[in-house]
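Given as structure tokens, the chain that follows is alone and in the form predicted on its own.
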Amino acid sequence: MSISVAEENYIKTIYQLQMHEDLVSTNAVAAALQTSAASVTDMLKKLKLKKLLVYEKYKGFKLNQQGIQTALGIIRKHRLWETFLVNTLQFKWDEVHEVAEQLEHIQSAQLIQHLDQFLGNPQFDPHGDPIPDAAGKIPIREQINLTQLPVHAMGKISAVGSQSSDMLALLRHKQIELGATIKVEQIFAFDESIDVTINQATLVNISAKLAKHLYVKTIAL
């Protein structure tokens, strides 16, 4: 079955608006995409002729097993060819994700089972999220959100929960990135932002929204 770039792309927000709802609106689409509710519409009528996604009337609609197959399949491609630009063409994680928006339309299956062992098949991304493997099984992690971890703990940075350039680039500004240990020195109750030791050697201010978006496994004292 063949799919267009523009359908892949609205398979893909669909999967991870329902992640979240069990059903997901016309209006959250176009939100995702910033289009307009009448192309949505449109773009549905194609996918459900194409037996991707399931709709309830006045309720909303959800991928169904073939069009979250679909959706992991893609997802996974975007994540190896992250992979790939990070270890191996040594973009910085801030500069990949547009990049691999392109990459990730890329048909030949082929080429991404060589990728897949090229990388050594790695189970997780730059950013720390899950890369589905060729059945759309996705790997789990043992993690915590920093704003979890208790004073005087330690952890070491697993993922980020955003792929924003501006947030990705601020965390390189503090010397924060991936496998770095990160120690709670002080939580401040005004604002809620937390003063942290990276790599047992720099003492950083971390505002309380980016805590929400770290995530680590700890490590015993």
The other form holds:
Number of protein chains: 2
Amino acid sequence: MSISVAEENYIKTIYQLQMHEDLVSTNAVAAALQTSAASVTDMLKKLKLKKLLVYEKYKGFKLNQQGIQTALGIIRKHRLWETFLVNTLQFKWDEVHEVAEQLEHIQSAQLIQHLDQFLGNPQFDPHGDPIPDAAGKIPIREQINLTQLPVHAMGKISAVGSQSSDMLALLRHKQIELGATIKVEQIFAFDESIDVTINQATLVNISAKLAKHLYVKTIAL
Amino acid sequence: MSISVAEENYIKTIYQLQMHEDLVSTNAVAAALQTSAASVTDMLKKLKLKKLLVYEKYKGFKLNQQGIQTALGIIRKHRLWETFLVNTLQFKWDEVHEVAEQLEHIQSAQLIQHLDQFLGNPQFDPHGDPIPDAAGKIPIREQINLTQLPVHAMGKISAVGSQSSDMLALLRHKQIELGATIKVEQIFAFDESIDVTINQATLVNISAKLAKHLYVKTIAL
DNA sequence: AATAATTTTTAGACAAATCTAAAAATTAAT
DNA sequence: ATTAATTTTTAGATTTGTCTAAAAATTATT
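Next up, can you give the form predicted in complex with the DNA of this protein, since the form predicted on its own came first?
All chains and molecules follow, beginning with the one already shown.
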């Protein structure tokens, strides 16, 4: 059973949204794809029928394992093509997105396998985003920015990107220090602030500005 | 006004057919695209509306200058991608067609420009077919097989691919010799035989087998 | 808790590309 | 030159993905 380009675009978008919020809303998808909420509902029915997502009327939805694997396949293709465009064809990193959006829908396992090999099996694309392997496994960067950590993920503070005394005072106040474990509980879309649990004990809110200066080593759950 | 993938496939097919027969028939397109004659008629109306072809009901049709330019753009992309797949990604020459059929529809002038440059501005694809340049100009191979010469094209016999006495006897009988000018008058689909005028005087029929052994330098009309 | 606001779904319509079956036009054959 | 066969077109239906407007469900507010 083949998947259309439109379906692929929905799957990719839903995947990206459910990285941040566990359940995805109809309106969020509509906004991301610049379409109407009614169209999203229509597509949700189709994707449910194809057993790619878990969905109950009015209750939000998310991709199931099958859907996630499908999404990772599309993201893999997208990022391999971006790598190709920048590394091989000399595109600038900010010129590649539109073209990669088209190339990611080309259907040929052989093509992707050869492209991957030609590029030297890259683990990260030119933007630094991880490229899932053929099985859907996502490489973990040793150290990532806290803003990159998805909801529910855990990490250990490995570096701070500033030495300002104001910032150090704030960290002391929130009991955040190098080596502390941190778990992302919730990400607030409005101001991009993050609720985290420190050392599996205290819940604190971290502003977007502070998060940009904190780096973590991810911990497998 | 943008052109859909379906429209592009029709345009490419019509172009290829009108290389052989001056006017193209509804059924020929339907057969080539494995679709119904009714669908072809529907599409012809759309393409006429977009001013890409000359069409009158029941009277056959052909691409106009605008349509030919569009077709050449698609063929250029197809052949550049085939070159990329074989030369860069190590595909075998007989594995590339299906994938190139998809890649030829990617819309990005910049992508094709960069790809062309990366490949070293190739003039011919791995099958030996000419790659139109960005302006639609088709490179002429010094010497091509007679079977490659389209209807109405002229050439000068430049080589014969066999020295068998049977063949030489046949050539003498038809008054074909090195340096003779040859003009393709008609190509018969049934047995792929060709009617040609020799030295702008005598009309003779050349079998597919004989044509395969004759090479010509093309002459601009 | 009742009402208001928001979100989501349904209902009905539309455009693109296709189909089948039947009608119209052209071409071939007796 | 009629009739038969073939080709092409029309008419009407279908699928996919979309839309708007209205109804239903949920969430927020007073």
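Residue numbers count along the first chain shown, from 1. Model, not experiment: these values are computed from the prediction.
The rigid segments shift between the two forms, and of the options K62, R141, S165, I198 the one at their hinge is R141.
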